[in-house]
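Below you'll find only one chain, the form predicted alone, shown as structure tokens.
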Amino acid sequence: MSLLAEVLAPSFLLHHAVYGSLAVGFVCPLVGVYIILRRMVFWGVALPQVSAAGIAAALMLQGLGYAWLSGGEAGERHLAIVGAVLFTGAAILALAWLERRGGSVGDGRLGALYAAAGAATILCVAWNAAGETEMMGLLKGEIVSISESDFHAMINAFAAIAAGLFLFQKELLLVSFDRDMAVTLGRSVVVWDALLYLMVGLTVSLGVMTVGPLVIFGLLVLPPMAALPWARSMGALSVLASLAGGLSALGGFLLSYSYDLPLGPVIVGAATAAWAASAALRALVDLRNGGRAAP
């Protein structure tokens, strides 16, 4: 308990890392719920890598002399955010267009996008050897280096995303699972899809800048999977998934701080442990009920 009180204290040296990780841990699973239920898991694999490619491309251009934003480290971070948002937004628009045109994006196209984005990330880093250290730090999501103003902007953005997901949950759920009924009730499927994709893109872009692509994918998928066996409504699923993600982020940070381990993989490990424990407990409960799953 003393360690927890120390870490959560406002005077803690790494308080940006703590609260930033918690924000990502609580909000990413809210978006991940829709990714899981709409069977868009491969989007969760490809989009963080596309966002990382955007970061690498933006910093590569600055290293080659195309400096649009100045201001040292803060300017680099702002430029990286712009690159991440532009690349992620363009990828989402392309995937959404393909989905509406053909009914399904297809695993092959998403796999090709992931491979292309991964290769582009490595090449952009290689072409900017002078800034390789800074670029690798940003790609890994070193939130420790974030400024006070950027930190508060990130928290406000995640708060707005979470509020939007809860306020418009009924409409987003309707267009996700019964598009014909949504049209009958006068809902604009295009508008609500665009809103959901916008929130997905912002969450992925800001999350990659905060904790890196690996952690974002883990938090998009693992906490909703852990919550799925216990939820009996969309609201319950969202709350349970968010709690699982937040607790995984907090537990991962405590372990990372205590044993001097890399933060990202520890958070993913904690989320994996939560998923495994949830699945095992659900199986045990079903076994005690005579092999009958709960309704």
Given for the second form:
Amino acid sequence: MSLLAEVLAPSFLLHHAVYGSLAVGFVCPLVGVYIILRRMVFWGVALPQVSAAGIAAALMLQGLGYAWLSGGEAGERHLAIVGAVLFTGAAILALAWLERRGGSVGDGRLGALYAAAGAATILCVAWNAAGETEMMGLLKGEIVSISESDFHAMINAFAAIAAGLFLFQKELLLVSFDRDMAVTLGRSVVVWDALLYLMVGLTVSLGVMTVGPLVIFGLLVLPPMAALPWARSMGALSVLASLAGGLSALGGFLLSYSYDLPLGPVIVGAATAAWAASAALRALVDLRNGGRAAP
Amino acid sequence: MKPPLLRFRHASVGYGSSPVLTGVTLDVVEGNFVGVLGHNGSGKTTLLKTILGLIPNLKGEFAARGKAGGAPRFGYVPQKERLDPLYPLTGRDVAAMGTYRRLELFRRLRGLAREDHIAECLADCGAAALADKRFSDLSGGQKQRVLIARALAAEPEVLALDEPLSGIDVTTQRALIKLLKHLKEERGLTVLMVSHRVHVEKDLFTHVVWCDEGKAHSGETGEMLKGRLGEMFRGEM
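Could you give the coordinates for the form predicted in complex with its partner chain, as opposed to the form predicted alone above?
Now the full complex is given, and it begins with the chain already shown.
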């Protein structure tokens, strides 16, 4: 308990890392719920990688002398955010257009996007005249070095995303569950899809900057998977997934801090443990009741 | 004579630039119970999607005019197999979707609850006991009752059902047909029902659209059973 009190104290040296990880842990699964239910898991794989490619490309251009934003480290971080948002937004627009045109994006296209983004990231890092080490830190997520103003901006953005998901839960559910019904009720599927994709894009872009692509994918997918076998409503699914994500982030941070382990993989490990425990417990309960298997 | 809610004149319906059905000429007047019948793949669902505004009419004239002047209010019952069982939704949650026509945000801010309306729709469809059960765990007939309740919750002028009797045992089919007849009379609904099971519903419809070999033939059920088309139609029954 003393360790928990220590890391949660505002005076803690790494308090940005704690609260940033917690924000990502609580908010990513709220978006991830729709990624799981709409069976868009491969989007969750591809988009963080695209976001990372955006960061790498923006910083590479700056390293090559195309500096649009001044201000040293803060300017570099802002540039990275611009790169992440632009690349993720463009990828989402392209995927949404393909989905509308052909009814489905297709795993092959998402796989190709992932491969291309991964390769582009590595090439941009290799071509960056400013040095690989600094950039690799950003790509893995450098919450520790975030400035006070950027940290607050990130928290505000995540709060806005969470509020949007709460306020428009019914509309987003309707267009996700039964698009045809939404159209017959006069709802614009395009508008509500665009809002959801915007929130997915912002969450992924900001999250990749904070904790890196691996953790973002883990937190988009694992907590909703852990919550799904127990949820009896969309509200319950969102709350349980968010709690699982937040607790995984906190538990991961405590373990990482205590044993001097890298933060990202430990958070993903904690979320995986939560999912495995949930699935095993559900299987046990179902076995006892002779009921259905967990998803 | 009442003006038609739905009017087709020499229309073609289909996807992209490929017509699935041509020569669609049809008037649907308030109070009609129209059966859109035909074999699998004959274009029944395509015609329904055009009526609902899910796909555009390719050619010819199509007009949909409700009481308020614009398109009529539809209550849509999709094929139940199309709905993903992964969603953690109860029967009440699904029925409540029928009320999502207006911006929910403002309704929540005003604190206007629609719970009574949803409960009434579920009760009218004999689905009150299914309100708290998980939708994906329900039987085919139970799902259909909840989906009809959802359509009613939209306060429709036209109830549009896509293959509501498929994958359901005969006893449940009869119960659903009885329910539809009751709802039509009780609520004064206009009903459009797509089905490939002609023999079950032949006494149900006031009008029939028979989709066959890319053509749509329509008329009053009695007329359809007389003339030359009737021979083919009776053969199917």
